[in-house]
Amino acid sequence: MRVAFLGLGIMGRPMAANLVKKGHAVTVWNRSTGKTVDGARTAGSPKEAVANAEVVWICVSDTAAVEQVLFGEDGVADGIKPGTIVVDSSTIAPAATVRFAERLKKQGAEFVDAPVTGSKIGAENGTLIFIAGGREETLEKVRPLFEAMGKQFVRMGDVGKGEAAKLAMNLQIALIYEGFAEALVLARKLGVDQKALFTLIQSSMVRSGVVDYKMPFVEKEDFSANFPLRLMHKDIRLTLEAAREAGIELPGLATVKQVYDRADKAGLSDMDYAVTLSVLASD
C-alpha cells in the first residue's frame, strides 16, 4: 500500500521502517528535520507526504501535535484526497480524536485511532498490539499494515473508543507499577533481599506482564526510555481529564500523578517512567 507515516520518534521510526520491510511503499515525514527511514522517501511537510497515499499513518506526541500535522499549514487536510484513510497512533484525548474524525470526514476521508501498546521494543520488533476505533471495514482495509507493524489490533468500538481504552489501559499500568514501586522501596528499607522478594512476586498472585517487563531494568537501575515518563505523564493528565468529562474521579490515580510531577521536577521525563522509583526512594 501508498502509505504517508508522519512522525519518527521513538516509536513511529521503528513502526515505519517495519512497513518498509513488508513492501509498502512509504512516505515519511518528521517535525524536526534529519530523521529518516531506509527504503522510504521523505517529504518536506505532511501535505506533500499525503499526496499520493491510500493511508495516513500518524505517530506524534499530543492533541496539540496532531491537530497542527492534520489542520495546521500544509498539513494533511491541505493535501489529503477524498478516499484515504487516516490512521492515528497517538495517544490524545477521546473527545478530540472525535472533533479530527468529523473534520476529516467533510473532506471524504475516514479517520481510525489506534493507539499501541508495547514500548520501544514492540515497536522495533514489530509486536505491538493496536488499540482500534473505527468501522470495521476500514480497519479490515488496513490490516495489512497492522500485521506489518504489530501482532493483533484489537477493534474497541467506533472511533474514540480507541483512545479512551489505551487511557484506560495506561491507567492500570501507572498503578501497577507504583504498588510494585512502592512495595520494593518499603522492602529495601525493612532489610528484605530484593532478588528473594522478585521471586516472591514472580511465583504469587501480585505477578503481573508489567512487572515481569519492567523487572530486569529495575535490577540494572536501567531507567533508559522504553517508554518516556513525560508520555505516560502526559497520558496521566488526560486520562484525568477524560474522568473529569466523563464526571467521575479516580484517586488513585491522582495521587500516582503527584509523583510523576515531583519527577518531572527533578528533571526526569526523558527517562523511562520506571524511574519514579527513583524519586519514591530518595525520599
The other form holds:
Protein chains: 2
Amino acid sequence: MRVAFLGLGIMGRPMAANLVKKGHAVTVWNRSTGKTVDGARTAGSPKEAVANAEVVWICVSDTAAVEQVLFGEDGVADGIKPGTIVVDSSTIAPAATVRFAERLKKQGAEFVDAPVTGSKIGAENGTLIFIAGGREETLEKVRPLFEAMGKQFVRMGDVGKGEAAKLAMNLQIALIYEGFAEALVLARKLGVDQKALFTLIQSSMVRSGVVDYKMPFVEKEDFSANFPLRLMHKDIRLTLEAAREAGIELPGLATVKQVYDRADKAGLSDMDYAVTLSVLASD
Amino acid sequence: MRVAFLGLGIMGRPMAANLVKKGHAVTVWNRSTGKTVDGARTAGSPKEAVANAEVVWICVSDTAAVEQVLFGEDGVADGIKPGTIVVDSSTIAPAATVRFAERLKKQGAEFVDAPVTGSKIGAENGTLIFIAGGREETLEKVRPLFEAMGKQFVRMGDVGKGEAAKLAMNLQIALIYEGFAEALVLARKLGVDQKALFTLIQSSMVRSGVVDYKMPFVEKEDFSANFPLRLMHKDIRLTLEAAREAGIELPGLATVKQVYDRADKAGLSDMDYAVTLSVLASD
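Starting from the form predicted alone, produce the coordinates for the form predicted together with another copy of the chain.
And the full complex, kicking off with our chain again.
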C-alpha cells in the first residue's frame, strides 16, 4: 500500500522501516529534519507526504503534536484526499482522538486510533500489539500494515477506545511497578535476602512481564531509559485527566503520580521510570 | 515426625490433613472445639498438644492469636521441651515474631517463621510455597514437613524475614489488583469492550497470576470470599505498621488501605478482596 508515515521517533522509525521491508511504498516525514528511512521517500511536510497516500500513519509524542501534524500549517488536513485512512499510533487523549476523527470525517477521511504496546524492541522486531479503535471494516483494510509492524491487533471498540484501553494498560504497568518497588524498599529495610525475594516473586502469582523485564535492571541499579519516566509521567497525567472528565477517581494512580512528580523535581525525567524505586527508597 | 498442629482454620485444617496423609503422627488443637482431622489425635489445649511433639506447627489468624497460643494459659510455653522446633505459618508482624523466638529460645526451643502463599487451594493440594525465616539447619530438619504440605520453601533470612517477605508479597498482590480494578473502572466508563480488554491483558506484560485468578470472578461479579477482604486488610495494616517502625513510607499501599477502609465501612469485609472493584466503581 502507499503509506505516509509521520513521526520518526524511537517507535516510528523502526515501524516505518518494517513497512518498507514488507514492500509497501512509504513516504516519511519528521518534524526535525535529517531523519530518514532506507528505501522510503522523504517529504518536506505532512501535506506533501499525504498527497498520494492510501493510508496515513502517525506516531508522535502527544496530543498537541498530533493536532499540529493533522491541522497545523501544511498539515495532513491540507493535503488529504477523500477515502484516505488515518491511523494514529501515538498515545494521546481519547476525547481529543474523537474530535480529530470528526474533523477528518468532514474531509471524507476515516480515522483509526491504534496505540501500541511492546516498546522499542517490539517496534524493531515487528512484534507490537496494536490497541485499536475504529470501524471494523476500516481496521480490516489496514490489516496488512498491522501485520507488517506487529504480531496482532485487538479492537477495543469505536474511535477513541484504543486510546482509552492503552491508558488502562499503562495504568496497570504503573501500579505493578509501584507495588514491586514498595515491596523492595520494605524488604530491604527489614533485611530480607533480595535474591531469595526475586526467586519467590518469580515462582508466585505476582510474577508479571513488567517485573520480569525490570528485575535485572533493578539488580544492576541500571536506570538508563528504556521507557523514559517523562513519557510514563505524561501517560499518567493523560489518564487522570480522562478519569476526571469521566467523573471517576483513580486513587492508586493519583498516588503514583505524586511519586513521579517527585522524581521529576529530582531531575530524573530522562531516566527509566524504574528509577521511581530510588525516590521511594530515599524517604 | 511427631507434630502438634495448632489452628484448624481454612488453611490449617487441610495442611494438618496433608501431614497425616504423609504418615506423620499429628496431634491437633483448635481454639473453638469440635474441629478435628481424620487420623489425628485431638488435644484439649496447646500445652497438651505439644507435650510429646518434635515439631509444633502454628496456623492462626493474627499476632495476638499467636501470642495467646504460645504464652497464654495452657499455652505452648507451658508444655514445650528443649529441642522442639516451633514453626509459625500465620501471617503476623515480623517484629513480634523476633520477640516470640527470643522468648522460646530461653526454653531451648528453636523458632521458624514460615507463612505461606498459595491460598486455600494450595493448602488442600499440598502446593503451598513456604516463605521461611530461621536458621538453615532448623529449616532442613523440618524439610519433610514442608514437602508434605507444599511444593517448595524459600529461605528469606533469619527469624522474622519470612514474615517480612510475606508482607512484601501481599503488598504486590494488593497493588496489582488495585491497578487491574482501576483500569477496569476507567475502561468501562470510557466504553472500552471489556472482553477485548481482558484478551489484551492476557497477551501483554501486565498479565499475572493474580489477575488470571480474579478475572473470571470479576466477569461473573462473584465476590464470594476466596481470600476474604478482612484478612488482606489485616495484612495491609501489618505492613504499614512494619513500614512505620522501619521509618519508611509506602504511599501506594497507604492509598489502597483507604479503599479497604471504605469497603470495610460498607460492610464488605467478609467478601473477597476483589470486591474493592465495586468500591472504586461507586465513586
